[in-house]
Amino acid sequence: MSGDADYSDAEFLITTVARLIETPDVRHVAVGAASPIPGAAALLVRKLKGGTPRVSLIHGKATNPFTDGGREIFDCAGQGRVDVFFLGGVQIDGEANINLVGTGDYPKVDKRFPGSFGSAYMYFVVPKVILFRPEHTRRVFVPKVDFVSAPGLSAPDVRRPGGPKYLVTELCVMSFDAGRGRFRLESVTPGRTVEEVRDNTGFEIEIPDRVAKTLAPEPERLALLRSSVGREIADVYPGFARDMLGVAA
């Protein structure tokens, strides 16, 4: 991704995600398990903004305010007190449906994955859900998911304050228009092309006449990632902080 640049792929993705949540309407960012890049992005924004937004990293010590696991964060989200959450998937399709269960003809799947847990609930109630999947291939971005763990769209008579707003991958950033039920290409990673995005996506996306390049990490943000933010994320992901950011726990 970064080629000869002085930042890693992980650092690029962290700063890319951070820009999407660095907005005045975001007061509380919650990050689920096995999510070091979104977690680091949220902590970076908090550092840049002098202590806001509130950041809750599940399984953290200093960054996890919940003492009763998923039930507390679900209650918090249902009350409208979580503004951003992150979801990924084994598969994602053009209607922003995600599959966290397995590939193949359900229930006789070819490969089984951990499962949906509260993904469908969070998808419905959190106003800004960011889909994050570094790998950008047709294996992931399929015409139709094999199993719908969480739907990207709902019927008009279904009250749904939450839903997908962005998708971040190694190749690009896309936005999602729920009204039209499709993704729109917003920017492409430096060194990558629109054609690469199209060739590696198994569904149709809207491509504007001019597509920007995703911004590279600024020196100030890299410095924070490699110091104070890196030490904070090491509380939850010491291996990631050591290997990706060069910070010891």
Given for the second form:
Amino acid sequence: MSGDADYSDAEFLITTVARLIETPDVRHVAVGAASPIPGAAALLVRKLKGGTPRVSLIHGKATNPFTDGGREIFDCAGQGRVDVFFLGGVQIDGEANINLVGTGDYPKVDKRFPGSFGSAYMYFVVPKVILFRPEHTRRVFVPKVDFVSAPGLSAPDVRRPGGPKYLVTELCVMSFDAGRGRFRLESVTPGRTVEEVRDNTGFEIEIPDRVAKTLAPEPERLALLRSSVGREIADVYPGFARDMLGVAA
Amino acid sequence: MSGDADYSDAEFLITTVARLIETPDVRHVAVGAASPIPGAAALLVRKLKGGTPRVSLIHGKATNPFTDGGREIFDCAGQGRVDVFFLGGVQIDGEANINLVGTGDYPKVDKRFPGSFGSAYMYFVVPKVILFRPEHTRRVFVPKVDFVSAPGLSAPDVRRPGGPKYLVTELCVMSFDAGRGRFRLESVTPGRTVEEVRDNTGFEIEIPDRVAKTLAPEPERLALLRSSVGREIADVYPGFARDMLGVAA
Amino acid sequence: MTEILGSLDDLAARVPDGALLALPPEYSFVPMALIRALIRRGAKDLHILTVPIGGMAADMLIGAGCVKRVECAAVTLGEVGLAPRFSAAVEQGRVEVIDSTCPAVHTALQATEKGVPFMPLGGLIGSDIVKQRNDWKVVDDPLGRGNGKIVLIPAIQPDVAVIHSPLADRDGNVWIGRRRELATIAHAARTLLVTVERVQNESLLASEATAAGALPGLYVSALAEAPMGAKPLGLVEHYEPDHDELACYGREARSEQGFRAYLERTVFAGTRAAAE
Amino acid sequence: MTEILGSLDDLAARVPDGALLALPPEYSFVPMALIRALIRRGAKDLHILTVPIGGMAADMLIGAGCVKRVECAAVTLGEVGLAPRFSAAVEQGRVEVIDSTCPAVHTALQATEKGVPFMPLGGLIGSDIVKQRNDWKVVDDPLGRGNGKIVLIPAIQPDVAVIHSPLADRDGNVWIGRRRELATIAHAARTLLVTVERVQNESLLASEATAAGALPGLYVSALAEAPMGAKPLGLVEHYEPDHDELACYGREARSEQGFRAYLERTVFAGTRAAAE
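Now that the form predicted alone has been shown, please provide the structure of the form predicted together with its partner chain.
In what comes next, the whole complex appears, and the chain from above leads the way.
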């Protein structure tokens, strides 16, 4: 997507995600395992805002604040102390259901993926869940997921303070409106088109008449990513920091 | 009770309780706060048996093994890992109900005592609960307790692996038979009589034709109490060890 | 972010009248200096939750007229004897008691910690405690597997919890050691106020050894330094309880008049002198 | 009392065929040397519970044919990619998977820790996980307070749990630091087997600083020394994961043949050589 731009795909995605994080109500962003781009975005926002929001990378060292064992991040979120979390999906459908388990007819799956992790809980309790899945294809964005690891919508008799708010892919940013139960296209990656988004999405989305371009990375933020924030990221994701940001651990 | 015997009342009670603890199935004895005599009895048994059972004095230092905070002793007992525990009572009745809350018409009590502590739980889950209440009067041993902190008996649809097994007072040792729902006199303190027990107990008890005398403290055990075991006790109950066993902390 | 405040009085000002206030047990990091500051500020209508057993802190707050209601498994001065102001206030009907039992208090806080409306707890059934608690509910095994009846304990969320610790760092991380009931209290409470013997620059999360006993600043609303802040109670490995002082309290607080004199000496005059 | 055994093989002999075996997650004190000993002894029909996520340990046990069933929130090699023997076994129907989600695994163990038959957990409803779990039960608010539907998770009691720690003492107390899921696993399991880098004479309970991160020997059935016992995974503050070795496993284990060669080299021949 970057072409001859002066930033990498990873840098573009990090600054895109960062913009979705940084609303004033956000006090605490938690990031699960193996999520370098969301993690970098959260650390970038923290740096820009002078230390707020808190950022908890559960497998980080200096950035892992938890001392009550593996359940603390879930308890913490259940207490309403986590404002932003990230989830992905082997498949995602138009109702924001996500599948992390496998494709095919469960339990006789054709292809088995790791499993649902904490998604079936975190998706319910974190107010702003950002779905992050760079690969934007009809293989991922399907009419109906083969297995619902975590549902995008809930009946009124199920307590659900949280849920999906955004979806970020290599092609675009979408928002999710739980009331209407569908995604809306918010902006398209520079150099890509609304048609590409439509063609590569296996479900109906709301497309406004005019769709903005997703902003390119701000130079100030790029500079931070390549220096101080990059070093924080390298503490947790040394390979990623080296390969994607050119920062050594 | 000791009169001109060569042991104190406390030493007599400690060795009496120790004999009730030391059955082969006992792997772990836990002792709550402010219970020097049961605590000393447990430490004595541990010394005699070369380290088994484990003894946990919840407010001890070297003898407090818990590292999961105040709930651990209850969790531990709920897991079936505590074989012996001690409870007392402002009042105790013939169905082994205990009252630790107050006398009079609850909640408008005449006299308020501290409260039920963990009795309403521990009484249910620890297989051998020994009731320990030196004062043997009709003020304590009443026909019906004014407030049931913890019941001696439970209906069949209540899971209850534990319950009262013995009652130790200055006058006697009784056993409790949950099947028949009553106490049985097992032995009487040397120098005291069955009539004294009956006269000072406000409920019916089963009294066999022949009632043994409670054994006097064994000399070997007295010696341990006054030396190595005494020093362990002094670690937790310095005042008690000094005044009752003549052992300095 | 955790605020680091300059004085105990600033901290005491964060406990609103009428708050549900959780107190740790006597042997566990009790913020006595902050309790005295609360009495000085004239806190009113507090609902106290002792976790699970109250001691001198609860007794003093009750005696000083700060407390409307107390939920407890027990209130006692331990070796010193009955908690005299608690007993007197209950007997005279000046404070409402909600009787509980130790594991039920822990369970109610664990439910809040876990974000669920209740948790089950074994035992209890047949105790008059259950009879008096119309918030607790006895149900038949909801799994339908023949496990019998069980009690459901509703979650309790304290408005404020207060603790005293030996050590915090500038990020607001607080040493709690093996007193993990303090972690559960902190997770469950809306606001946690902490006094400490001292604040160090090095992060408690910098090494695994200290992280193991640290409560993350995430749960700490504000803290202030208060050297000897648990006195006359003890602080493990820092100072022993002052047994003479505790016995003196137990004696003097037996009468309303004696208690007033004790407060005047140790809470009002005493602290004003110390602050000069 | 905790038995201190002389060898990993003695410890591995304590895991019976068919046992429900709890495994800690990849970043948390994983006893890889003991896992290799289990494979060498030819353990059979194990039911594995990953707490809550499985990694190389689970994948190797599955690939080696030791496992009949696995309950997990996920099995993954993390940065290295999918867990290849797990995926292959599931796709070929050679292992039964019971899908769960992280907090449900923690909750099921907490229920056993607390001696209750179930615990409630929020969220979940509408997930196909719930649909597949006929042991879980969705109920209307049993308190009858309009809290809506909630899922009850039945308690899970592992027959055996295994962990590797940097340090134990002669009383069987084991350092777990801030990895408190290990305390819950230990409290919940019938038998806990521990390997350690070393055993020291001084008790971990002798000071509050070390007690804060110690699991009491009360819960430890047997332990044995196994220096570098978490390798090729890491052990915090002791050694880093061997990323090359992990990548090598991820590559070789993609095929049955490659996995067999890996086992031969690192589990059978490798250890036989090391034992000489």
